[in-house]
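To begin, one chain is listed below as structure tokens, in the form predicted on its own.
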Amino acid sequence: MSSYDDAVSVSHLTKDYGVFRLEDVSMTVPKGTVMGLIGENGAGKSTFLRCLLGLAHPDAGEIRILGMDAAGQRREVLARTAVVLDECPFHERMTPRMVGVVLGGACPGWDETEFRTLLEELELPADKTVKEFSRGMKMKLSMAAALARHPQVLLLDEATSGLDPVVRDHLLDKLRDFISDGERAVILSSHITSDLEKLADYVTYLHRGRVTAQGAKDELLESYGRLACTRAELAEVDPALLAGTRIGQFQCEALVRDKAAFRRRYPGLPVDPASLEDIMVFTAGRDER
């Protein structure tokens, strides 16, 4: 049962194409958070973030977004809701102006005070058009248009990709000023884990349509390690401890599922930190051994 203190709720979720499923997932994004969505090429990502904005409809499962029903209450739940995606959706004619004036007649509750402030903030010339902008210009467009709506739910899908690391640490900072009320969250979908390292809260991680890894990202980043040792090392090494396995020629490399039980069990052999990408990367190769 979702809690009114949880943005976004969603229980058993699943999604049959066929050629793919999207499969029982859960996760629960209190306010004031952000929930970093990671895992490969076709993991299921943006199926889920689909089924969050009502464009693909859910085989099983439920998704309530600030305790609305997403299905029954879309309307609703779309006005409280905005959307980043990794392609400008605005035409390459139009100006920010331009964009303003339409979405003012097309958003209630936009904010046309807001979306200018965010345009001088973000340095974007209200007068140049879209097709002369680069890559970032538009993601700071799209990142002033929705926050211009002051939306309760953003959900970015790969918005950040592609950046360079001064413009993603500027939109980054927008999102933190966006949750720091506590009354709204963000769910980002990135292939760069070191911004969901900065920013994110929670983290789940999607391998084949399931959830593999899911949790408080300083949590997961405690539990897990690295470990680094010969082929005979790792022999001697229960597997149900392991995550994920590498096999050099010279050396072996293993993702730790818990850090302070494989060292309590195997004192000789180091465990260093994990990052998220080395979840995400020994995970989606733990058939390797």
The other form holds:
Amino acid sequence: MSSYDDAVSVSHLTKDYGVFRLEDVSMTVPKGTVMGLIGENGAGKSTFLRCLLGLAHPDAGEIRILGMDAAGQRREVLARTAVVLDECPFHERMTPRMVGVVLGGACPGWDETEFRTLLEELELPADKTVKEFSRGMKMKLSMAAALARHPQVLLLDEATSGLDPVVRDHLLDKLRDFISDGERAVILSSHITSDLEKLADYVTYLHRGRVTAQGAKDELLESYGRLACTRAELAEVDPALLAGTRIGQFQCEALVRDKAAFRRRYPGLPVDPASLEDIMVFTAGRDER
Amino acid sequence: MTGLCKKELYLQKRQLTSYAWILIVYSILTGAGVWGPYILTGMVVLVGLMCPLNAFALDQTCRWEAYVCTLPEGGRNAVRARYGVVVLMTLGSMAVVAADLMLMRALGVIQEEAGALLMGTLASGGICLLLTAVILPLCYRFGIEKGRVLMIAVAAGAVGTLTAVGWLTARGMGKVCLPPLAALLTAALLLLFWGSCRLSQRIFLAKER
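Just the form predicted on its own so far, so send over the form predicted in complex with the partner chain.
After this comes the whole thing, all chains and molecules, with the earlier chain placed first.
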């Protein structure tokens, strides 16, 4: 029986690059769940994942993966973790067959049979070079290489960016299958919020290196709301209830933090459900004014 | 680690064809008397040096370095594999060049002593390993673009040293007992190569990606 409940646990992670700082980021990813990491470009998503993988060295904070210290037990952690990067890491001259040979001799626990099954399922020709692959095919190859390692934690860094909806949907299906046993976990970093709305159980929104919103996806979407009103009506609203506003010539829009409380206080103002994209856009837009 | 060695070798496949053609052309030109046979021993240095530089350049075209560091012991083994393949390619090119020279001598195309030709090939192998032991940590530290420039400086230094040794030998100042000297140099070279590998591992693992 596992002695930990959280597949990934991050406490007060800080990484300072001078021009950019990842500040005091904390999160937990329970087993059997998908954590969606959202944020605009340059928010710190990739920096966060690089710290998890040991590709960047945090200035402060603690990272525990599968109950193990990510820094002190790096070898054990990496043996149970796999990553899908935003670009295919395999050389253009390599074929999927060669990738299988290379990783089979480099990764403990590599399952060549599973890899070949995945190649067939994802319709990837085993003897075609990566150079001849489309972007979607390259990401499928990266996904197959990650899943064939039978990891317990899967990290994806903008892996669905630039892919068509059909390929994205296919990859999301693979991720659903991956966590279906309730023991594994996924952290999916993306600015394609519709993917996270389909798949994520929890969401962490990073904005300029800080956690701006975090929690169960359904609770966040239930809590936040989108207000459409006139300027005069907006002027009457307590700004503390709003997470961001957009003032147009004819209509104003605002992101409401607590939909239920807002409706009780302003029953005359219509508040619609907000999407993750709304949360991201309104929060980012607030800081740019 | 075997997988990572195979990856290094996969990347060299296309270059091997080029090296084979170069060897054929140079052998023909040597047989025609355009230049001496020792130019062929220089191929050992060419293959041994270009092999890792080629691999560095190809790694930069994709996110391989970041990816391999996410594999257990991936970073350390990736460096070991690169050094291992350098040794393999050097030994392989030494064997091919030596066989080529012996064949040319057997056919009467060249008249140099077999022993001297083999010593020249062996010496080139040693020089190749010495150069790569110096250059590889520099490439890991500064990247392939600066590494190429540094390689020219190191190679120039090595050529200058060899020229000086040759000049001294021609004036009778190199008459030392060769077997113990060769053994000492071999041991020093192996130690240097091992130290270079350890240093490269440290540099590679300390980099943030």
